[in-house]
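Coming up is one lone chain in structure tokens, specifically the form predicted on its own.
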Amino acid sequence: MNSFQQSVVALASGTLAGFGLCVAQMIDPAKVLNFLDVSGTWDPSLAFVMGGGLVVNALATPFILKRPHPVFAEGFQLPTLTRVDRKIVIGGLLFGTGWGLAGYCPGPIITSVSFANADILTLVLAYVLGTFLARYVLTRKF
């Protein structure tokens, strides 16, 4: 498969991927954050989504793992790492602390980039200086 088709396929994903995040009303951020106040007004109907979500995956990797190799692609890119390291918890406290503050998560912000707005833009900005900062932080040795 040539670099052309990759990207066809791969922009094919992300729109379907950006579908699914828009009907499932992940880029709303009120939506989120009421799913996040469990002691207000809780919305659990975003669970339904993240349990589908792991139910398909827990059914469906095993077999797509058997394959030689993914269908528009040479190899597997599986993680290396086994076990839950100090960089895991601190990146997940960060990312939850993020998503609990502004209603998105990464997935959603680029889908709700379409909407143009300067909170959007804001936000998107902040996450692409974050995600530099963290690289730049992770190469270094303290």
Given for the second form:
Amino acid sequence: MNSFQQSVVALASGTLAGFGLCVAQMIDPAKVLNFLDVSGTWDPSLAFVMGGGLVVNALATPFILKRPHPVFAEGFQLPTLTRVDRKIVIGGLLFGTGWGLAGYCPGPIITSVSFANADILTLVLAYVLGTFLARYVLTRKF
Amino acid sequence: MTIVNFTPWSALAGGALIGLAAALLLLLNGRIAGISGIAGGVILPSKGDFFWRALFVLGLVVGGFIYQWLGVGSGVDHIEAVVGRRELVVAGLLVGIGTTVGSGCTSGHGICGLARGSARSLVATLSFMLAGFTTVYIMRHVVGG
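Switching conditions: you have the form predicted on its own, so give me the form predicted in complex with the partner chain.
Let's see the whole complex now, leading with the same chain.
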């Protein structure tokens, strides 16, 4: 399942994404909060980060998915759910509230460990705890 | 409205790198680069695929170290949280719970999902954007006004 090549790819892809988050300055929560502050001090940069990522993926994805299988794996593992349900809206609203409160989404939370201070470690621990509790409740049957 | 600190070129370049990272993960390993989903499988592993997820998460941190080591950033070595400890705890919990319940975050829904034309990802992205804009409006212009 986890071949050597797949492991190298996972590490390289994560490294590239973390580096990209830094280049885009998305690890600076002040910049993220200013993006969300349209009626105050607005910084449109984040829209360009998403736009850049979206364009690259929208161009590459159709070509990639035409292949019979990925280079180092037997098949593509894509999300199977297609129904728009209540969880997707409630989850999005909860996440967005936390995002707007401190200016951190999961990528920058994790990459910020490289800039760690007590505040960032507090945030990371809270994120880990929130994820653990939600996964525990959602995946375990009582 | 005042436009501040707008950095379109570094934003586009960084976004393209994140997009490239996601495209490579899909092309080579057949996986979607949804950061919250990958991290979730490290925080509470479900199936037998803990190892590649842990390496991806480790990479996210290594990418930050490489950036600082190269010294290309202007002032990015002084990244600090801009809200208090209490807000950070609440924010971290909400981001963790919300991305788990909503099956994704800015990368998985906002970049990969929208690129695949997923309706779920569109609704998720609109939901977290709406809540993000509303929260900042309330915190900065109603409560902190």
